[in-house]
Structures are given as C-alpha cells and as structure tokens.
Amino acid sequence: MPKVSLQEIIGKVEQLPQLPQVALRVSRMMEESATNAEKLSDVIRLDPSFTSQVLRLCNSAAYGFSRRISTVKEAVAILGHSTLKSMVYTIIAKVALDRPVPGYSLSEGDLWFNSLTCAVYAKHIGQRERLPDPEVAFTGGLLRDIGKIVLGDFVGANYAEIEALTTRERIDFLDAEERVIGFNHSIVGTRVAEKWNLPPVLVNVIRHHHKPVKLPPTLQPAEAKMITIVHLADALTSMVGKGAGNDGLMYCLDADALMRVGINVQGDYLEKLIGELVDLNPIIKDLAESMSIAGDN
C-alpha cells in the first residue's frame, strides 16, 4: 500500500465547511491580554447565529444559572473569560465535528457527541484533580480527535489492514494507523490545529492525548497533568460514553503516565470515577440538544 503525503492529507482541510469566522475571531481575541468584556460583546453581536448559540448554551442546564441570561453583554460578564472561551470552542467544534466519518464507522453526530462527552468528562476530572483551569481540559477533550475528520477516508480504505495489525502485533490503533498510512490522527490533528491557529496548549493536547508518555519534558507540570487527564477522559469516554467509533476500544490507558502526574488509578478510583461520569450523561445530552436547537436558528 503506497503511503500518502501529509501535505495531501492536510489539503483535505480546505474541503471542509468554513468555520464560523466571528467565533474564530473571538477565540483569538481571548488569547490577547488587552481584550475586555466590552470588546468581546461588540464582536459577538456581529453574528446573530453565534449570539443565539452563546445564549442557548448559557441557559442550558449544563451551566445551571438560576436566572435566564438574555443579552450577550450579560453572558460575557457572568460566564467569565475561561468559561466563555470553552463555550466559543464548543460552537466552533460543532461545525467541524458534526459530520459522518465513515472510515471510523462514525455516523453523523457521533464524533460530535463523543467529543462533547470527553470534554465534559475531562472538565469533571480536572475539577476533581484540582487543575488550575479545568475549562482548558474541557476544550482539549472537545478537540482531541479533529484529525479524524481529515484522516477518515484514508483509514476507511485501509481499515482491515490496520485492524489486523493491531491484533497480530498487539499494538494500539494509533500505532497501526501510522504504520499502514504513514500518519496517525493525532499527527494530522496537530497540523489541522496549527492551520486553524489554535493556541499551543490545544495543539499539545491533540498531539499527545493518546500517548502522554511522550509528553515533552519541557512542559509545565500543570499542562502535562491536564493533557494526561484528557487521556484518561478519552479512555473512559470510549467505555461509558457514546459515539465511539470502530477504534474506540483499541487504545491503552497509561496508568504509569497518570501516576507521574499524581493520579493513582489503583483500588476503587476508576469505579468511583466512572459512577460520577455516568451521572453526567444527562447533562451532556441536554448540552448537545441545546446546540442542536441553536444550530437550527
């Protein structure tokens, strides 16, 4: 099987539907220290559809506000910078991920719902493990598998060979992908993230979420812990979430990597955690439905 070039694969990004430009602009503004709430509100209001989506999400059960939020200015003030940022990326991610990816046996909506589930799980684990900003884990979980939307066609054409390799050589799906195609969806996702000018912390999540053992030693401990938490959330999403594809159970949970960042999954840790995550599934469903309704506006 001849291997394709990474440039050929990345070229498929141009064929994807255009991402919401106002949302992208807002996400970039939020990386700048000079941006204030008034400037953000002014830009968000330029796009009625984006405004509607922000307000729908604000008023969903997932955020649990005691009163209805009715204006963008109010939403920006109440949400705070970090939560607003993860909400903006949620809107961007839906446009990018809510599509069928047959190469991974993912029907329309599967990858989007699976990503949203991993995001909510990662944020919960991040709160449990006292990350400085669990919202970054949310966004990382949301975008971790964006490489699949580009690599899916190549995986579909070679799935039998990839699966056979995982069985024959007892390696995970990511390594088999790379052996057969020449690249895996984490490498491709990294290039997509760079092409979209996503922040370096999200690029690192996408690149390393399957293999935290390969995290660069120069990473700050908090970032290394956050990426390892997304790794844990990813594994548990495949076990108890929805929308996992044909590769979902062909990855390994790296308990040593978790131990290195202070998370000991021995004993009843996983059993208790899984119980907490299953309780979050109705919230995830509500969040997804809010986005679906907003997308129709």
Contents of the next structure:
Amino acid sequence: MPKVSLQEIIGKVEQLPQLPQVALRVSRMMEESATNAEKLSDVIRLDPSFTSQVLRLCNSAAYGFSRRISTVKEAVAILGHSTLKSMVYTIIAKVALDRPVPGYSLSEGDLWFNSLTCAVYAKHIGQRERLPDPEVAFTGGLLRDIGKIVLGDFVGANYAEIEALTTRERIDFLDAEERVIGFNHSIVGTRVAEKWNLPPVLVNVIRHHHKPVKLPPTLQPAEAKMITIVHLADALTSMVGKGAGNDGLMYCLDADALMRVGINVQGDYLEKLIGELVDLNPIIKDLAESMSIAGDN
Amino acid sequence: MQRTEQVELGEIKASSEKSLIFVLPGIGTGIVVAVYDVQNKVGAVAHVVLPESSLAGPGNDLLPAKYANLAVPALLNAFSEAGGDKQSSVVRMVGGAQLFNFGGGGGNMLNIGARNATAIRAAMSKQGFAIEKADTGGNKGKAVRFVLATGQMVICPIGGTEYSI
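Next up, the form predicted in complex with its partner chain. The previous block was the form predicted on its own.
Full complex below, order starting with the chain above.
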C-alpha cells in the first residue's frame, strides 16, 4: 500500500473540529506573563459552559480544596497560575480527545481516559522527581497523543502490516507506523499542536514523548526531564491497561534516556512507582466524572 | 436479564448472582484471576497489579488485590463469603502481558506480567488450588468478562477477536 502523503495528513488536520474559543484564548493569555487574575476571570466568564467546567473541576476531589469554590474570581485566586493552566488544557483536551478512534481500537472515551491517566501519572512522577512545575508534565501527558485522532484512519487501514512489522523486526509500534504509513502519531500530533497554536513546550512533548533519546540538545534540562517523565508515564499507563489501544504495549521504554535526566529505573524503582500510581486511579475516575457531568451542561 | 459490574484495578468482587457478569475493561501487565464454583455457580475475581507486597510504601497498600501474595487469600475469602465451595471450584487467570521492550540499558528487567503469573500460581498452590486454565503473556492488552452463569472468562484482545477459557 502506498504511503500517505503530507497533503492527506494536512487535509485531515484541517478537518478537525474547532476547540472552545474562550478556553484557547485563556490558555494563550496564560502564556503571557503580563496577564493578571482579573483579566483572566473576565474572559473565563464570557463562556458559561467553560465557567461551569472550571468550577466543577475546582470542586472535584482531585484538587482537594476544603471549601466549596463558587465563583471564577475565587477559583483564579485560589488555584494559582500553573494549576489553572493545566485545568484549562484539561477542558480543551476533552473536546479534542473524547471521541472514538477505531484505527487504534479506541472506543468512545478510551483515548480521553487514557490521556487523563497519563496526565495524572506524569504529574505524580514530576512531583516525585522534583520537577520545577509538575503541572506542565500533567498537560504534556494529557495532550501527548493528539496525533492519534488524525492518524487513526490510516493506522486502521494498515494495522495488520504495522503489527506484522513490529513482530518481524522487533521495532516498536511508533516506528512501524512511520515505516508503513510514512508518518507516526508524534509527527502528526506536532502538526495538530501547531494548527491549534499550542505553546512550544507542549509541541515538544507531543513530538518527542516516545523517543526522548532524540530530544534537541539545546532544550533546557528541566524541559528535557519533563518530556522524559511523560515518556515514562505513557509507558506505565499502557502497562496498567488504562484505556490503551491496539498499540499499547508495543512500546519501547528508554531506560538510558531516563538515566540521563537523573531517574534511575534499575532495581525496584518502577515496581514501587506502579504501586503508587495505582492508588491514584480513584482521583482519575473522579476527575473524569466531574468532566463528564460538566460536559453535559 | 443480565447485569454487569465493573471490577477496577486492585479490586476483588464476588457474587452468587447467576445473571451477573463482571467486566474488566483494561488488562495490561496485571492479571485477572477468577475462582468459580461450578456446582453452585458462585464466582470471585481479582485484578492483581504487582507480584509482591514487600515493596509497598507506607499508606501504599489501600487496594486488596494490588499485590498477588495478599490478593489470593483475600479473593478466596470473598469467594467463601459469597457461598463458594472450594471442593467444586476451578481457578483461571488471564493477562500478564509484557511491555514490548526496554531500550537502552533496561533489558527486560521489569517482567512484571510473568512474575505476576508466577506469584499467583504460588499463592494459589499454597492455598491448595491449581490453575485450571491460563491465558497469559504476549504484548497485547486485553479486556475480560467473567460470566457467573457459566464460569467462562470471555477474553477480548484489544483490536482482536474474542475467545473464551
């Protein structure tokens, strides 16, 4: 079968649905250092559905606030810049990812739940490994696989060949995608991220989350570590089977890349970590449920 | 009329309700182990995550089926409480896949799936049970339905065709 052309990929990217405009505007404002809380509150309030989603997330058990938060102004003040930003991206990601992707054998909700799981796991590992801002790892985990919503159709049509290649040549699913289709979901995800004008740090996670060994050497150490942590969280999400697709376990976890950013996965590190991550599953369920109720409004 | 109930990672569920189907939607390196009383049609199931509880940190042991060595006695206890009889029972298990590989210096250091299977066999043997049927290993995630009317475990490899044990 001929490889897919760049034009076909771009065509698919162009057909993607619009993301919530107010949420995108807020996310862009938050990338600018001059944005103040009052301005943010004013923009969030422009969209009642977005406002409702922000408040429901704030009041979910995942954030653990002792009192009920009932206004946007209060939410913006109490959450802090970094947490509010990851919350805004959570709302954006649900719109983008909560859809079936049959090419990867992902039913409705699977990719969304898988992404939310990876996000929570990445944040936990980020905290454990003392990332300066673990919320960025959360957002990276959330959006790392957006390329699948575009590449899914092509993977579906070529799945047998991709799977056979992984077995025959002992390469992971991502490399087999690229060999058979001409693109992999990281490359395509980068296109999607650029179309949606996501910040460079998220474009980098999406581009490199499978192959942290190929990170540009010019990247800041904290960003390189964050992307490598998303790589680890991605592999562990597949291992515990949360919303995984047909590519799930055909994944190569790069121990050398982890060592390079100071994470020594030898010995019982990973087993202990999995034990911790599984305890987070009720939080993930609660987050997903609060988003589901919010989405119904 | 049939009813379904989801079993999460690290959970144990048991019942004598013949119309019930336990659903386990995402199984990776973990293992679903089920015990079924073929005469009385009572079943119990656990979704085990890791082989050994000795690595658990403080406060890190909240789920009854997280570790194989603790999950098996708890599973058999739940089975008995639901009315299951050890004498007329069979044990089956599914899952225990392995991540494709570890690049760089990792090798296959974390063969959790296979170690989970070994740990469950050992723990069951200690309780006087052999595993009647097992479907473990490989590089694919699975979903399982445990049907209490028949004791069958219906296995659906992600992207593959269903079969039963």
